[in-house]
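Only one chain is given next, in structure tokens, and it is the form predicted on its own.
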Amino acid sequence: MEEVLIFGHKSPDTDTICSAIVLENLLKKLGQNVKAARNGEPNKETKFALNYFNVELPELINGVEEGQEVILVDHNEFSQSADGIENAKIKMVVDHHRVHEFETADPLYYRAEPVGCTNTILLKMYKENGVEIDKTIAGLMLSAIISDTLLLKSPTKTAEDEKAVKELAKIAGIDYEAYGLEMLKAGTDLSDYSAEELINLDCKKCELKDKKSRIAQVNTADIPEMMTRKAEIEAAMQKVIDEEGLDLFVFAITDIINSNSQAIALGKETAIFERAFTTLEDNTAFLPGVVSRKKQILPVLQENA
């Protein structure tokens, strides 16, 4: 029997990465034939959360054939999963995303919860089968959640992100601040990162109504640092607008640190970022406070498109 793939979306962050050898290890157990898999390269804060727990990555995959069988986690919507996915068979999905544009022929199991990280929906999957969590899996789920949650300062966390992290730091035996706050830092090392792959690292395609749009997200510890590269930033932004067709690119650059954020806007449709949030100059704009894509970029720019 072919084994069923497990992977989350294009451009994989922590939680992704996480989830799917999370999800394999849970779903093995109760005997099923499932493998965890890839859609893209892993950033350099997820290479540190795999090193640490001495784990390797899962397998990079090019897409999925016509009738393959799959499970998504941390996303649900096919324009940032695998080429091919509108003809898989989904079997499963486990996210903590809004549903957007998600119809299947068959039947599945989906899970959704309001949480800031999918892998808090995992830790309660364990519980409800039974199934022990060793030091491994919690840490990775650790660090996914930390991660989403940039160390539980995000306003996407919820009370039960919390809990999971405090219950997880215990079963993995590790600091979580501590441990945290090294595995965020290893993220912001972005100096060997030519400017089109900085803009790939963690982006992912949206709909503004009817306005095709996309929105990057980094992590630093020295937002004028990265402004250094803005016009080569700019220029790879520029790029894939032209190649796309793009109505507005945002790309935000995260201080982790002091969360806050400098974000550059490109397109046509510069207007929308404008009444969501304030002037651009130079198409760069400070948004003090902001740190989160899914709870205080994307619904903002949605409003206001």
The other form holds:
2 protein chains.
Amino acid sequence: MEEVLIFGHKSPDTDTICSAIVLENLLKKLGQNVKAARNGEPNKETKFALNYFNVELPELINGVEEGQEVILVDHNEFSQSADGIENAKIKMVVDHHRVHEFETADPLYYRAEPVGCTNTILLKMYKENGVEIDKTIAGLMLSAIISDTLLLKSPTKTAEDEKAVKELAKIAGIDYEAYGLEMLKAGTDLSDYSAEELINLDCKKCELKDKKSRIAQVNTADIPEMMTRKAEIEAAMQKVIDEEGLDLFVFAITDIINSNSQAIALGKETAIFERAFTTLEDNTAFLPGVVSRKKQILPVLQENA
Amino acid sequence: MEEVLIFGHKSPDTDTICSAIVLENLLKKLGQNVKAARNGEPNKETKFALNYFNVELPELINGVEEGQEVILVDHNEFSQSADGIENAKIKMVVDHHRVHEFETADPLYYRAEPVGCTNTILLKMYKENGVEIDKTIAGLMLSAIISDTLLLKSPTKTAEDEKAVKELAKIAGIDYEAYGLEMLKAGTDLSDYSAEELINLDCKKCELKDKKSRIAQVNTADIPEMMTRKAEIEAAMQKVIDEEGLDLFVFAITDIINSNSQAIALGKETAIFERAFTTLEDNTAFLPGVVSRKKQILPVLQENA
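Would you generate the structure of this protein in the form predicted together with another copy of the chain, following the form predicted on its own above?
Shown next: the complete complex, the earlier chain at its head.
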């Protein structure tokens, strides 16, 4: 039987990488021939989590062959997936995003729920299948939920995510608050990234009516330090705008300790940003209380496009 | 709180109608404000089942308003759904078909599995939520699975469907084989349908590469009797071909007792049908062992388009 590849989105984050490993573990225990993979290099937060629980990175793939059987985690949009996904055979999806630019030729397993993290859904799937969760897997699931919900402080967090974190912390036998802060802080060490890398660490394409845009986000514990690199970040953003013909590029520097963001917005449609939030001064604005791209940035931009 | 409408596809069949009722029952027990609805008139098989278990038909709706919260069962493709679905707010989908021409603006519950019937998935959802299934609901679920799997004889049937039928028959307290045959036969009384109605009872649009096509299907216990109406059926088919600019219209008359079909194929692309199956004589051909549009007709036509 052919091996089914399990992978998450490009520019992988902790939920995407951990989802692939966690679902591989579940399906192997259910007797399936599956293998976790990844579409890109892990960020420092993810490396910290894997290192902490002594788990190896899934194998990097460079697109998928026609007819390859695959399972998508933490995404469904083809534009965020492996190259060649249009001609792969999608057997299963486990996700917590909207369904968009996704289709299959055949019936499949599709499991999405509007919760804060894919791993909150995976926890349910372990329970439904009566499969025990070991300490390591619990630690990875916990890391993913802490990452996606910024230690339960993001508005994307649901009651189910919170319950899952407490349950998984018990299984993993760790103090999730201390561990979570340490993990999130590991992800905020951005000093050795180039400006190009910074704006690509977690960057999503999105459409604002007929306008092409990108919203990138980084987590930090120190906004002023990141803003010392404003000029080179803007230059890198402008390069992407020119190359891709973007109308708007928003880069959110999110302070995960105090739950605020500093945004840099460039492009000929910055008026959308200003209608959505506030006046830009020298291309930048402080957004108090804003931490979630999905809930607090994208929909507000869409409404004002 | 606004009432969320639950409905299945147009040209409703037994699974679509029963799924709406069965999911309404589950979600109401979980405290949600939901209401089952339907997009079209029920066929005789469905009427027989509802009558047998003394359950009322869900309310007929005529499209949905912008922003209406909805739950889709037994379908996801917008072209098969209520008019106006593009601007509704889709909260949940429970389905067993491929995902196609479907998208949402927000994250949602999406539960699809590649099984023979939506109600096989709904049975799992009752169990996962610890909600008891009463005799009536079990009877409706059983009817739907019998209908979609032609009493477990269709190749779309999975081991899970078979297990579900046996379990539900016990709860409903009925002999599923005797009941199922009676229900399927009730659906084969097509004598008082006009030819236009016959070709619309269960008719799906589908694309064969760039060719526009429709595949309609009726169940019968007597193919020769149905074929006495061949001339008027062909005239009705030709009218739809002209009106919609179809390239191929296939009408499958399926003998549910002996598990065969007689097909009538019209349109300028009947060569696709002939490559897929066999030579047409006077626009018709006998297809031994063919009972499933999804598994035995549509994919074979697609391969030969």
